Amino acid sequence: MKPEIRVFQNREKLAIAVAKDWKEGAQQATRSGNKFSVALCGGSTPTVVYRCLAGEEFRQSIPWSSVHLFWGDERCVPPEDMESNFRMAQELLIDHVSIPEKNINRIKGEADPITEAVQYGEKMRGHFGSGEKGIPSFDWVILGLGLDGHTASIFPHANSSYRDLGLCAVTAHPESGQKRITMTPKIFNQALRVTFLVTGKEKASIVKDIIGEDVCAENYPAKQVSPVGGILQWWVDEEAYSALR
């Protein structure tokens, strides 16, 4: 699948973006009667996203009753733990916005992780119904990208045994062992919307191997998200993309 790429000037202007079709896409599902379901990511780049969106223009404005939050991936830590990308997200911006609390699905980084894996499956199976081929089809998937190319916890030394894996799974760091809950390319790949936010000169080389189509960047998990049907992008800065000019 050719992505849709966008080159922006920085993060900030990236952000706005995200917020603007963020604002669309919850205003439409609100008057069509229907839920608005994102999954996030971690990382460093949706903090700016999380600050515009909490920001007095579209915290106003978003009906955040119809948006219901999920978490591509989390570290097994605890919710208030420094690393948890939960606690990222509503530290910036849950906290700040009238969304209702059981719209938010967190993924518990402190629980048994097999079990996790398994009872989140199931949270979004209960949630979006038995979908195409019982797999959850989420109206938009943000990722992020490593410089391993990486994305979520869906790390290259073990990308191959995911394939045939459930709609969650257990990973762990290749460096630091940290164990993790994350989303398979299941989920990803039936989405209707996927994108990958990447900015800052250090992602310019991985960028350019995966949307340059590098044949070696086959192996990289960020290279295995497709979406059947759906729309694939990359949204990224002009650091990250100093390297395809």
The other form holds:
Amino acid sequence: MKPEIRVFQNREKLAIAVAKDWKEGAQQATRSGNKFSVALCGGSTPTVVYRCLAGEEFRQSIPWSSVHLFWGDERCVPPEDMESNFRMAQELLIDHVSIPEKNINRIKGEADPITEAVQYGEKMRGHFGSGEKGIPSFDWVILGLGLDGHTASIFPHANSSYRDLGLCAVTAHPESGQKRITMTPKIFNQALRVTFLVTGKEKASIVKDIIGEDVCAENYPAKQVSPVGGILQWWVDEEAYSALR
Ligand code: 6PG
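Next block: the form predicted in complex with 6-phosphogluconic acid (6PG), after the form predicted alone:
Then the entire complex follows, led off by the chain already shown.
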């Protein structure tokens, strides 16, 4: 699948574009009586998007009662831990908007990882119903990209087993050994829309490898993301795109 690549002058302009589409998607869902289900990524990149969504222009105009939040991955830490992807979203977004508590589906990083991986999969099935082929189909999956080509918490080399895994898996960060719970490509590839958000000069080389070269998905897990019936987007800022100029 040929991804749609969009280069933004800076991360702020990228965040505004995400917020505008988020608003449009939530309003459309509200009009048709549907849910707008989004899987958020972790890491630091989405913080600029959270701040934009919580800002004056969008906080009031997005129908938050239609928005349902999930996480593509979570560190196996308590929700108040500085490492928690949920905590970051709570601090910068959730605490500032009127999203109902029941619409927030965090991965319980404090729970037993294997048990939570299974339970989170069941939670998604409950939210989406059986779905096509029994796999949840998100309206929007937002992903980040690690310097080694990982996405969510799917790290290089260890990912071959994901093909036949369930909806979620337990992994470990290759350097820190930190346990993670992650959605698998099975879910990402069933989404209606998947957008990689990548900013900053330090990502220029990996962005070139991933979207500029024909690299092997085994070594670059982000290459495993190819929505079968959905849109694949790479939204990057000029700095992250600079090696392809
Ligand atoms: C995580 C993420 C991970 C992240 C990338 C990019 O839990 O860390 O899901 O995949 O998106 O590592 O992280 P930065 O945005 O901090 O560069």
